[in-house]
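Given next, in C-alpha cells, is a single chain: the form predicted in complex with the partner chain.
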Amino acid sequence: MNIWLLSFESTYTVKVGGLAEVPPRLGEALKKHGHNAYVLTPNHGFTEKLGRDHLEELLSININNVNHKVYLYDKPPTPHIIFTGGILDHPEVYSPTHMMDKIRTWSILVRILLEKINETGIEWPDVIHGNDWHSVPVIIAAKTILEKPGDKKKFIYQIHLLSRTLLELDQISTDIGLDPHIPIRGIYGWKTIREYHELSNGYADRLGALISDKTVTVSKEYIKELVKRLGWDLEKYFDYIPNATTWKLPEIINSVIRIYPGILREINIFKPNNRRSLRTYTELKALGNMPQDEPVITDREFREFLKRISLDPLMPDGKTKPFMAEGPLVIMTGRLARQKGVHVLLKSIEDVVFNVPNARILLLLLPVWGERRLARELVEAVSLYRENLRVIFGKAKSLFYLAHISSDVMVIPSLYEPFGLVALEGMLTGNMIVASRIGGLAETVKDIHTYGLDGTGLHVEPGDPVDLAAKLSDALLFMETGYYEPWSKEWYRLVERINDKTLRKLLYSNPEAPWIIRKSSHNRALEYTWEKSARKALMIYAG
C-alpha cells in the first residue's frame, strides 16, 4: 500500500509542536509493516540549510514566475517529499501572515505532483491521510485528481488538535485552482466542493471530516471533543490513532551519565538507593548547576521578561536556587499555558504543601506567547512557597531527563489534553502519575482505583485544585513509603497521613506497591509503540 501522509511540519525537517513527531514515526512504523509511506510536508526554508545532497527532484513547476521543486528526501527512515519554492521556503512555519499562502502554494503543488505522477518514479498513492486543518485544501486537491467513482483511494483525516480556524470557499476551490463545482465524495456522497464548503460552515476540521472516509484522532475520549465541536452527523466516522514516545530508557540513562559523569556509575531507577541518590542530587545539586547557556528560552521578550525578575529564589536569566532540603519531588512539564492547569496547580500548592510540608514541586516548562500574567503569577508562587516550589522556564536539557528518573510522582492537571504524550514519559521514568482525567489521559493513565497494583496513577477532576491537592498528597505520601524500611514507625507515620483509603489498603498488603506502580508504569508505556498504531492505522485504511 502506498500512504501519503501529509504534514505541515516534521521532525525530521522542521520541527514546531508535536505533530512534528507523529506522521513521520507513524510513517516509519508503517513501512516496517511492509507499506510505502511518505510524509509530504512544506519546505519552510529546510532545504536550504540541508544542501542539495540528499535531495532528488522530482518535479520543477513555474507558477506566477515563482520556480518550485519538488524533491524526494530520503534520508529519514520515512521518506520526505518536500515543497519548495516562493512562499514555502519562508522559515517561519505558522506566521499568521504566511500562512494561508503556504498552504495554498502546498495544495497546488500536491495535485501537480499527483497529475504529473508518472515522471517522478512515486507510485499512485493508496491513502491519503492528512494531519490537522492545513492539510485539508491539499487533501481537496488530491481529490480531485484520484478520486474516480468506484475507485478505492482512502482518505484519512487526522486531528492532533481541534482547530477553530475558518476556510473561505475561495481558499479551498479557485484560490488552489478548482472549480468549487467540481463534485468530490463525502460522507453525503458525491457533491460539490461548493456544497460540502457550506455543509461544513467553513470550518476547516468540519470539512475535513466531511471529506474523508474516517476522521481520527489520538484518543478515544478526544472523540468527544470531535463529535462536539464538529457534529454528531460525523460521530460514526471517528475513530482514534494513539501517539506514542520514542523514549527509550537506556538512552535517557546514558545521557543522564553523560551530563552528570560523577552522579552514578550505573543507575537503575527501579532501586530504591539509586533513585534516592538521583532525587536528592536533582533537588540539591544540579537544580542550582544549570549550565551557562540553559535555559533555553526562544521567545526574546519573555527572555526579557526573565532577565528583570530577581526574586529569590528566582535568579535572573531563567536560572533557579537548588532546593534547600531534599524531600517527595513532583515534577510537571509542557507548555506554560493554561489549558496546561497550570493555574490549577498553583491554587493546589497551598494545600499540598500543607498535607507534605516537605514536598519538592519542580515545573519544567515553556514559555507560551499570551501567558504572561501566567508566568507572573508563578513567579510569585516561587517566591511565595520557597521551599517547595521550583520552575523552569524553557529548555533546560541538563535537567530534563534527569528529573524524570530522579522524581517520584509526574503531576498533568491539564484541562484538556488530546493524547498527552507526557504522561508517556513521565511513566517509562518510572514515575506515579496524577492526570486529569480527560482526553488520552483518561486511557493512558491507569487509575490505581480501579487497576490496583497494575495502576500507574491517580486521576483527578480537571480543573478541580482541591482534587487535585487531595490526590498529589496522597501520591507523594504514598511514593515516600518506598524510601522507608516497612512496618518501621516512620513508614507507619507515612501510611497513616494518606487520606486515601485504597492507597492505605494497598500499603498494608503490600509495602512494595510503590515500587510496583513505578514498574506498572513503565510497563504502561511501553505498551504504546509506533508500531501498534501502524497497526491500527492500517486497520483503519482497510476500514
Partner chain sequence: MASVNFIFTIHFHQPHGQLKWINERIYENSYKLLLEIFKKYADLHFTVHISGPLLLYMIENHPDWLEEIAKLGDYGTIEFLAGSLGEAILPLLPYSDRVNQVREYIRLFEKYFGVKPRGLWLPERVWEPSLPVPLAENGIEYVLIDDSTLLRAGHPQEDAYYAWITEEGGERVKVFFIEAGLRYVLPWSSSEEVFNYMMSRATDKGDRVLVWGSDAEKFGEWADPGWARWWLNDFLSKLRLRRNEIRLVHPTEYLREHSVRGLIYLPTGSYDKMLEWSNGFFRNFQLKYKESNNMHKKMLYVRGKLVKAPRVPREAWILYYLAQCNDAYWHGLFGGIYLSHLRQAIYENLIKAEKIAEEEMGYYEKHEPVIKRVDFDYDGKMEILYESKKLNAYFKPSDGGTMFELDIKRDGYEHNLQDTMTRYPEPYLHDSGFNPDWYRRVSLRIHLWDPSTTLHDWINNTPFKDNSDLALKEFSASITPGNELIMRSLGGYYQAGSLISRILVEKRIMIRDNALSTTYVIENKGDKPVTTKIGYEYHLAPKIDRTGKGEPIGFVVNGEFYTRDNEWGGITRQVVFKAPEYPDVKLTTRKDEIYWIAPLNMLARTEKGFRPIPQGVAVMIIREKNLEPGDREELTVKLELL
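Model, not experiment: these values are computed from the prediction. Numbering follows the first chain given and starts at 1. Compared with the form predicted on its own:
Treating the motion between these two forms as two rigid parts, with each C-alpha given to the better-fitting one, puts residue 521 and residue 345 in one part.
Okay, that was the form predicted in complex with the partner chain. Show me the form predicted on its own next.
Coming up is the bare chain, nothing alongside it.
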C-alpha cells in the first residue's frame, strides 16, 4: 500500500507544534508493517538551510512566472516530498499574512504532481491521509485527479486540533485551478465541490470530514467534542488513532550526559538523591549557563520584541538568570498560546507561591505568531515572582531533556487538548502530571483519586486557576515528601500541609508513594507506541 501523509509541518523539516511529530512517526511505523509512506509538506525555507545536494528533484513547475520545484528528501525514516518556490520558501509557517497563499500553492503543486507522477518514479497513492485543516484544499485537489467511479482510493482526514477556520468557495476551487462544479465523492455520494462547500457552511474541518471516507482524531474522548461541533451526521464516520512518543529514557539520559559530562557518576531518575542533585543543578547552574546560541528563536520579529520587553531576571537575548535557591520544580512545555492555558497558570501562581513558598516554576515555551500580549504578561510575571518563576522562549536544547528528568511535576493547564503529547513526555521521564480534565489528557493521565498508586497525576477543571493552584500546590508537596526520611519531622510537616485527603492517605499508608507514582507514570507512557498506532491506522485504511 502507498500512503501519502499531508502535513503543514514536520519534525524533519520545520517544526512548530505537536503536529510535526505525528505524520513522520506514523509513516515510519507504517513502513515497518511493509507499506510505503511519504510525508508531503511545504518547504517553509527548509531546503535553503539544508542545501539542494541532499535532495532529488522530482519536478520543476512554473506558476505565474514563479519557478517551483518538487523534491524528494529521503534522509528521514519516512521519505518527504517537499514543495518549494515562491511563497512556500517563506520561513514563517503559520503567518496569517502568507498561510492561505502557501496552502493554495501547495494544493496546485500536489495536483500537478499527481498529473505528472509517471515522470517522477513515485508510485500512485492508495491512501491520501490529510492532517488538520491546511490539508483540506489539497485533499480536494487530489480527489479531482485520483477519484474515478469504480477505482476507489481512500481519503482520510485527521483532526489534531479543531479549527474555526472558514474557507471561501474560491479557495477550494478556482484559486487552485478547479471548477467548483467538478463532482467529488463524499459521505453524501458524488456531489460538486460547490455542493459540499454549501453542506459544510464553509467550515474547513466539517468540509474535510464530509469529503473523506473516514475522519480520525487522536483520542476517543475528543471524538465527542468533534461530533458536537461538526455535526451528528458525521458521527459514524469518526475514529481515532492515538499519538505516541519516540522518547526513550536511556537516550534522554545519554543526551544529558553528553551536554553535561561529569554531572553525576550515574543518572538514575528514580533514585531520590540522584534526582534531587539533577534538580539542584538545573535550578542553580544550568539555567544560568545556556550556550551562546540558545535559546533559538526563529521568529526575527519576536526576537526584537523580546529585546524591548525583557525585565530582570529575563535578559534581552532570551537567556535567564538561575534561581537563587533550590526547591520543588514544576515544568511546562509547548507552544506559547492561550489554548495551552498559560494565562490560567499565571493566575494561579500567587496561590501556589503562598502554599509552597519555595516552589520553582520553569516554562519552556515556543513563541507563536500573534501571542505578543501573552508574552508580555509572562515577562512581567517573571519579574514579579523572580524567586519562583523562570521562562525560556524558544528552543533550549541544553535544558529541555535536563528539565524533564529533574522536575517533580509537569503542569498542562490546556483549555482544550485533543491528545497532549507533552503528557507522555512528562510521564516517561518520571513526573507526576497536573493536567486539565479534557480531551486526550482525560485518557492518558490517570487521576490518583481513581487509580491510587497506579495513577499518574491529578486532573483539574479547565480554565480554573483556583483548582489549578490547589492541585499543583498539593502535587508539589506530595512529591517533595519523597526526598525526606519517612516519619521525620520534616516529612510530617510537608504531609500536613497537603490539603488533598487522598494524597495524605496514600503517604501515610506508603511513604514511598511519590516514587511509585513516578514509576506508574513511566510505565503509562510506555503503553503508547507508534507501532500500535500504525496497526490502528491500517485497520482504518482497510475499512
